[in-house]
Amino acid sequence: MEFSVKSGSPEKQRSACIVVGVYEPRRLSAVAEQLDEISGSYISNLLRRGDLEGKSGQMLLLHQVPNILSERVLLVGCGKERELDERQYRQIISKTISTLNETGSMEAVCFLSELHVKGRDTYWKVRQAVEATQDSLYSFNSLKTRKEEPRRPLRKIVFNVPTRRELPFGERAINHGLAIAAGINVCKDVANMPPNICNPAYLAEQAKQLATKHDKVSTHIVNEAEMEELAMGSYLAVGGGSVNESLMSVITYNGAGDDSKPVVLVGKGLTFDSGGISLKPGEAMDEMKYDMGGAAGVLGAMNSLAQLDLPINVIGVLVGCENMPDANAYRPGDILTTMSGQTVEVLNTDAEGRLVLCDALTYVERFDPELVVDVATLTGACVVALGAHATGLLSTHNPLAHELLNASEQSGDRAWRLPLWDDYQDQLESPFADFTNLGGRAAGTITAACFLSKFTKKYHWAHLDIAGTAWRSGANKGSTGRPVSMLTQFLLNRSGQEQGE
């Protein structure tokens, strides 16, 4: 997909479709009521004749508009002009992509980039609207034998500003976009992938390959062997199960120097989670190989970062493991001994995404980190708590914390703050452990960051609960991609390279 931006009047523009906006009830946008004036109010009886109310999402496509120079001229529903915000624009934008993909239209001029959204700037409609073509267009059929395409499928697009002045902006916003969007696929990717393909191994030959990509990025694989070196014996229990070995992937991409602290980010890995002993119920039992998906969202992030050349030091860290029920499956009243040496008392082997990034935790340590970020599907209680609309977010450090809700923000990938008081760590006392690795079911997001803030005393960190955001059930059902904008923002705002205007 081609994208760029121009500034120019509608009039001028020979496309094979020019796509403008037409507010509820029935009103033109600006642009709309320029085409409407050229062609002699063409577009305007069309309207009164009740063709197109201007609802959102609704679509009208045109053909032979009269004085137009472009082929066909799609009329988009916006909705009532004032109640038009992030969200909205965001799904105008994606039901346009669709409506063309399926038109024959394989270019197109967009104009939407001009309607007003409260707040809101050229850089950031423009990225939006990159962003939002690409996750419509994203579909995961590598593994069909026969696979739909379009037969003239959409290839190119142009995003139209009002002034020349704002051209600039509208181009970083689409090298901004594009990076985005192709960490945001390889997140989907990774994470649609079935996971007799995707194991933890699979995860490190990912690693692998981005380090073969560009020169500033190194990996290192840590393998069960030093694993057992490094005493990281509740990691080792998790996989223990499985026949896959565990191996953790440390991603390091070096773009300020070697005097720079690194942001570490740290994804939960597990590419399959029966719930071990602790065995799950059969339904929705498939999606579980959806809980790699921290690792598949830092796996995302450190691609779009590398795309985007930034001057800054990151390591991510992919937490692969997976957990099943065997012989030498770890057990429920089990006491395990973490690499930091402190003891877990095991209550449900299901509890298990916090065994192996805490040893995860400890281990990045030795960086010397500026601050550490988690992400992990780690909780049913935060898609009780919070929906599939926001990620939770938990932390020990408020300014990491609003850094963070400012990125979710600005990416519109939106995500929430809870409590981490000391209160909730009376939860997680053992009579015969350190602590347990479970804290019941009353505030079982929380209680679960609780257990992970025991081993992340030597540095700012907060940690993001994708359970309810990572992918969509039902027939829909697949990889969001998120929360690869909201790193990849959170990363843009700290190497200063966030501003559009």
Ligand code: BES
Second form
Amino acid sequence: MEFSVKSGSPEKQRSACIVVGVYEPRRLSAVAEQLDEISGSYISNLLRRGDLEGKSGQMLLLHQVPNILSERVLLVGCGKERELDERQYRQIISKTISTLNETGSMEAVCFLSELHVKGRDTYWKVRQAVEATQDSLYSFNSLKTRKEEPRRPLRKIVFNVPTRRELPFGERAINHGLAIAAGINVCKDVANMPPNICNPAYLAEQAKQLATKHDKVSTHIVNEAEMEELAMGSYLAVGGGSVNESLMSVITYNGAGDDSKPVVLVGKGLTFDSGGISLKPGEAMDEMKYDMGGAAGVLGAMNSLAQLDLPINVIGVLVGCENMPDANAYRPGDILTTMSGQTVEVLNTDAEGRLVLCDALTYVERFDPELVVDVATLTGACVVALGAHATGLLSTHNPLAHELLNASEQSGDRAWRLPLWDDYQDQLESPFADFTNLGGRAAGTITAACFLSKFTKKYHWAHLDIAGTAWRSGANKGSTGRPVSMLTQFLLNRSGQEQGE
Ligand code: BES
Ligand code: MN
Ligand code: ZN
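Now that the form predicted on its own has been shown, please provide the structure of the form predicted in complex with the named molecule.
Entire complex below, previous chain first.
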């Protein structure tokens, strides 16, 4: 898909389709008004006859509008003018793109980027439009033998901006949007890949491939033999029941020379989580292929970062592993010695994410990190608390928490903070080991983060629980590509890149 920006007047456009907004009830946007005038009130007459009310997401495709140079005009309902918010803006763009893609326009000039969205500038509107476009065009069909593709797909879209002065902001928005969307696609592709193909070795392969594409990226794979040497007793125990070797991929992006401390991103990479001996119930168990969503998100963000060529140092760690029941599997009651030396009594083998992450979080101390963010589909409790809309954010460092919340707000990839008070730590007490891996039913997301916090004392740390946000269930099942957008925004902000006006 090719994107560009320009600043032109609607009646001068000569394109396969020109896209303009109509507000509810039957009110033309400024651009639609201009088209209406030169077409001799063709559009307003249609509205008067009731063809389009202007409700958000309504579409009306017109052909051969009098005096208009473009072949088609697509009228897009934008709802009430004062109520147009960020979510609606993205939805309108997505719907527009699917409509264009299915109705034969291979190129279009879109004026929706000029709509007023409260508090948002041209940079934001164009970037979101690029991301929403790429999101709605995504499909995972590499394993289908018959691929359905539109006969005349949309190939080129021009977003119009109100003034020439805003062109540079629009261009930057396209670059950033494309890099983020590319990372999101990488994330979706690996996350959607089935667990018989996407195992820890497959994750490691993706990590290595990134290094072949970018000079500033190198990858090191830690295998089980090296994990033994490192005494990663907890991580190794979780993979014990699987025939697929646990592999931890360490991706280094050097964008700022050797003197600058790295930002470290750690992603949970359970390529399948059956629960192990504490086996999960059968319903929707297939969705546990998405238990590597954290690793997929980190891999996606590393891709975006490399494409943006940001002047910072970042290390991404994919904690690859598979949790299976087997004669060699670890069991409830086992006491594990973690790489940190602390001991853990296993009360439920399905609370495995924290057991692989804790050793990875100890491992990354060696990088003397500026900060560490781990990303994990860690708890079902997070889905109960926040649903599919917000990622759970927990942190022991307020400035870092605020930085991440800002990035989520800017990118539209929402997160919500939960407390991490010491009061919750008691739920992890064990009679036999330093603590257990299970905090009981109450506050499951928080006690999981409490567990991790016992391994992150040596640096600034935040934890993202993406259990509810990483994938969609139901008819439209699939990876969402979250939280690539938020993470990349965080890195953009950290590297001091200018964005809007
Ligand atoms: N990967 C799951 C968490 C999960 C469950 C994410 C459902 C998304 C949807 C994790 O490994 C897990 O099984 N967690 C347990 C923890 C419990 C045993 C303390 C959970 O949330 O039930
Ligand atoms: Mn589990
Ligand atoms: Zn899991």
